[in-house]
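Given next, in structure tokens, is a single chain: the form predicted alone.
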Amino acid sequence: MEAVVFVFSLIDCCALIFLSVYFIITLSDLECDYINARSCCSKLNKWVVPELIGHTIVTVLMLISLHWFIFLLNLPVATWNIYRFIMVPSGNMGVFDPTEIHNRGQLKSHMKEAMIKLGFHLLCFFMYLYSMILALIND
């Protein structure tokens, strides 16, 4: 059972490190100007969502399966996921809003943002790679 909740992480983690290229692409195309901030903000808040519940199934099923030390370093995360998914403005477009993407550095915090999570995904790819390997020899 076991090595079932690692193989399902194992394939989340990479739908989460596609997003996290994905977006990060798209924001580098927004910031040479190969696309314009209305068309950008719509392709990355169509995935916002997806994220935010690949993110947070993880998580659940890390504290139900007892994984405190992987569950503990993903609650973080996603608590930033929902927050951010929820403190959006009334009148915005959603997390990536194409009115206020060029105000105030919010091009380069989303890019540090996107940058980050791709980091913290590829560094939860390995752990649960491992653990995924450590749970079949130990079947």
Contents of the next structure:
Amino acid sequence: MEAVVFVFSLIDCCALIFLSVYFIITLSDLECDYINARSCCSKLNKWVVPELIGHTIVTVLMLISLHWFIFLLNLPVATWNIYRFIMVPSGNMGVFDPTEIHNRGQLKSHMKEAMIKLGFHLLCFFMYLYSMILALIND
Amino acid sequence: MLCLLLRVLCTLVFHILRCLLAIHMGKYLLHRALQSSHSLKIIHFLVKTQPSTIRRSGDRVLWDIVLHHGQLRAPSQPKTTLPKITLDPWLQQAARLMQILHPVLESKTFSFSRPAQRHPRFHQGVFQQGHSLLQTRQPNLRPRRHSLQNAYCRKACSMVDMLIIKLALHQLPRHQLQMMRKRRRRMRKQPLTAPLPPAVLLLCPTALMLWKVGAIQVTRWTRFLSTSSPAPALSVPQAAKPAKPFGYGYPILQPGYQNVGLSSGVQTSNPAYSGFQQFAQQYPGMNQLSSSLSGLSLQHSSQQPESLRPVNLTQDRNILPVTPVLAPVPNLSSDLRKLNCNPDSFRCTLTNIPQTQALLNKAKLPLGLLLHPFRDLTQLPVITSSTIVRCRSCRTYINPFVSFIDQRRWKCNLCYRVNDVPEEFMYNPLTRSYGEPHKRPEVQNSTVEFIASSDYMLRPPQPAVYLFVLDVSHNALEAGYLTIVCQSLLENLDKLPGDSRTRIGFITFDSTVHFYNLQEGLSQPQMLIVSDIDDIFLPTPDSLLVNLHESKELIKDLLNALPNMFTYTRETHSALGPALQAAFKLMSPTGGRVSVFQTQLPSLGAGLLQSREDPNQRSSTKVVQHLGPATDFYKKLALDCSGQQTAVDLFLLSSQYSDLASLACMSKYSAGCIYYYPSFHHTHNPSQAEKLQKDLKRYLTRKIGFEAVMRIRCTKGLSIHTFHGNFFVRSTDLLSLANINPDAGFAVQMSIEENLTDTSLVCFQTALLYTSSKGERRIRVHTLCLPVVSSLADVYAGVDVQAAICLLANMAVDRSISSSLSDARDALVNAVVDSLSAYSQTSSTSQQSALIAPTSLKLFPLYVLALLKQKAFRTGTSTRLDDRVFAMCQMKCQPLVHLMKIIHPNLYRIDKLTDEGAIHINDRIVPQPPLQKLSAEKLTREGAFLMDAGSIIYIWIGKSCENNFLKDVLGYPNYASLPQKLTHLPELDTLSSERTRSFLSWLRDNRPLCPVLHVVKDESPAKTDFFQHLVEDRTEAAFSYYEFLLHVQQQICK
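Moving on from the form predicted alone, please list the structure of the form predicted in complex with its partner chain.
Zooming out: every chain and molecule, the one shown earlier first.
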């Protein structure tokens, strides 16, 4: 059973890693002026909810399967994701707003956030991998 | 574990409660003690038992003691021989105070190294020596052996120091205080080379008094002062430090400046204030004073630049110069200064750019640019050439600040790349000479306009297209704006900017959307109604936008018929969203300008809005909600429009809440402009109707640029942090402007990313690429050059306070939308506190008791206070949400000159205009009355005052205004016969009328939007509108200027 949990987490984590990379690539495209802010933001906003769901599922899964340490590790990031999604002002077009992304260093902070997430997911990836192997051996 | 945690928490809470209780009890007891006459014991008890309370509230309480119980004697103290001596009254007070002080000194409050009692000679010594000295009344300058311990004496002195200063402020006769101030000032200004004892003692009133009292020995002070190098400045604060519990934030302190009445802002011969002569004549008493001080100040000003001269804000009463504040001139060589961009189009908040971000952070001032790029210019060099010379790597346009390495190469001043000079550039079309590239107009002018070639076009230049979207619901007809709009359009139809291809169209809407077929050849306009507002479509796409010249008759017919077409409409709904979608569809092939007239909350179809304002919250001091948009519909639409080069201008003429915060988005992001007429009605509110008429005239006939983009480039190392204004930021330095008009202003916040150590100059360049209404592609380029400095003092010397205020206003608007209004207000106050405290830390002349600012920043607190009292940021005063939001929109998109008038209006006295200092414009004499400060104390009943508040001009008539003025200028025999509402000055054939009118028209000519005139009688209800602009006065919800200064000072001392 435990092996199944970790296999699923691993797959989910892979998806999240890809998503982070996609975020970074798109944002750096915007930074270099390869795409315009409008299309960049609509591209990214599409993936905010899937990312949120993906990460929440893993977190909940860890809670259910009573892996406290991994759950607590995931909790801050999941909370941040949800907080960011909820706190979008009613007039904005999503987490990424084309009219504001160039202001107040938002682009840089988005970039930084995506980088941190990428690092975090990579860390999680190896942790899940290790746990999965351990679980398979125990089985 | 949990138990332990709880216990700790409980103990903590208990302790906190106890502390609070103790504090409050202590305060309570102290105040009670004051009220009862047999209170000495309680006071002594408290002094002994509650030293911390005394420390906190001691200031106030002790003062009350001094004031109420002037006769108090400390019981533990043997009676001194006071009655025998005849003292000056103020010295008597000081002596009494010393007596009261004893218990305080004895207690542990001031943490002496050893208890005071161990030095019995302390109080005796102080008093006896003091008295004996006073008896002789002769300054005894011979050094004497002192009997007191050095450290001890200093501590005591410093403690008494502040108290005596305060005492002096209260008790001293005015002339004495003034004398002392003058002495102190003189001392501060004279370089201290070899201090003579009497001179040193004159240094400050404290030292003088202490010396007189005999608390200190002459030798000690002289030695101390002559050894320390910046002696006069340092001695006071050092001594004052331990006395802090007494020394600051004293709330009932009278304004020091009321006693002084002398402005150091005009003492020195400042070239910027050309109105000095005028001013001096106006206040004759000042002449003598300033002449007596002139020698000193001149000597002083040679040491440091004028803009750095410290100004004591709490003492200087007349801080406002008499002539309008000018932009500071960057400290450049005279050649560069001549070439630099006009400050009206391009200004920087710091005319001396700090070298590093660390230095900028230390200065605590915002760095940014204020732009007015498309300003109406009388002189503009237009250059037609097949190649526009630009840097090959950063694409900077060639400008006066590039350097020519030789005849063939030039070095870019932004990225330092060396470029070739093209062959064509060698020929100068102006002088018709060859081989002088540095004499080309591009290199001689910092503002130029290029006519661009086809390389600068994505598509052929489009015709000018104007679409009018008009609300015709019942509400709109009731307000009656249609007549005015149609009339203005009819009048200005021929003046609309454009060429033979200009196109025009009309859409009206209520619960349905109506289109008008104006195709040439029709006998009369056809109205096409689309009632399917959920899926809007264009009934006849080709014939809705028609050529203005070909279908002129049909258009005129329509405009004549339109006001009467919907007279009996019962439709109350408004389908603004669908109408806008239709407009977008109609405009998308060509782009152009959409003018939307809306009178109520959109209630149907896409983009419908709900009322969000709670009228009970209008004057709330806490939270102001709903400053941001409610839906992203208008933002999306604006971005779509912007993508199709269409700008949406909004005219909101509503009588009730219409959610401008949401509606404004359609203009904000499509580079449109916003006009707002609260409680508009064509007959009930004629002044608004007149304003609409005038605004429309300007709006329809002013210059316009289509399909514009603006790029802001700056020297390597600087980068753009945030943009403010109406536009869409397409990439890091590129603004997409569907339309550009001459009344639009922009602001840009900058940050320093790399150190600018290897350069002494930085440049900023804005390039505005647009299609003119004649179908030409043009580029307007402005270049600004500023010096780089490495010291903090130089940064302060170059502050452009008006630009800084405008940038701060923009930042505050952002903050109040993204965070909250109270946050924004706090940030504004903190801007003053931080910058002034940062300055006082750097300047050597800092004093604990005074609020010092450099001359360049002396208006900063005043302007920030004015900002806090603006509709946009004020709290506590009833402000409608739409009014507030509109004020915010204005701050974002008004150019600096106009915004400054809104923030801090100009007040002139006009009942005694003279030709003195008048200027001549086109054979007309325009009198130049001095500026008055914005305070009701300046308004005398005998006078008439003119206030220029940007979009509105008030003339306030005092109750007992001279009949001559009323008759000669206003055409009414006396005050009683003056009507309540008067909006025009009659053309009378008298000298004073002529003067007033020429002054008024001069004020009006200076700006794009024609302001409306209001004549306000002293008792009319319109008075409140006038008085809310008097920002230096106290209102029920806001500080007066002096209170604000005290507040700032308190914050600094914290």
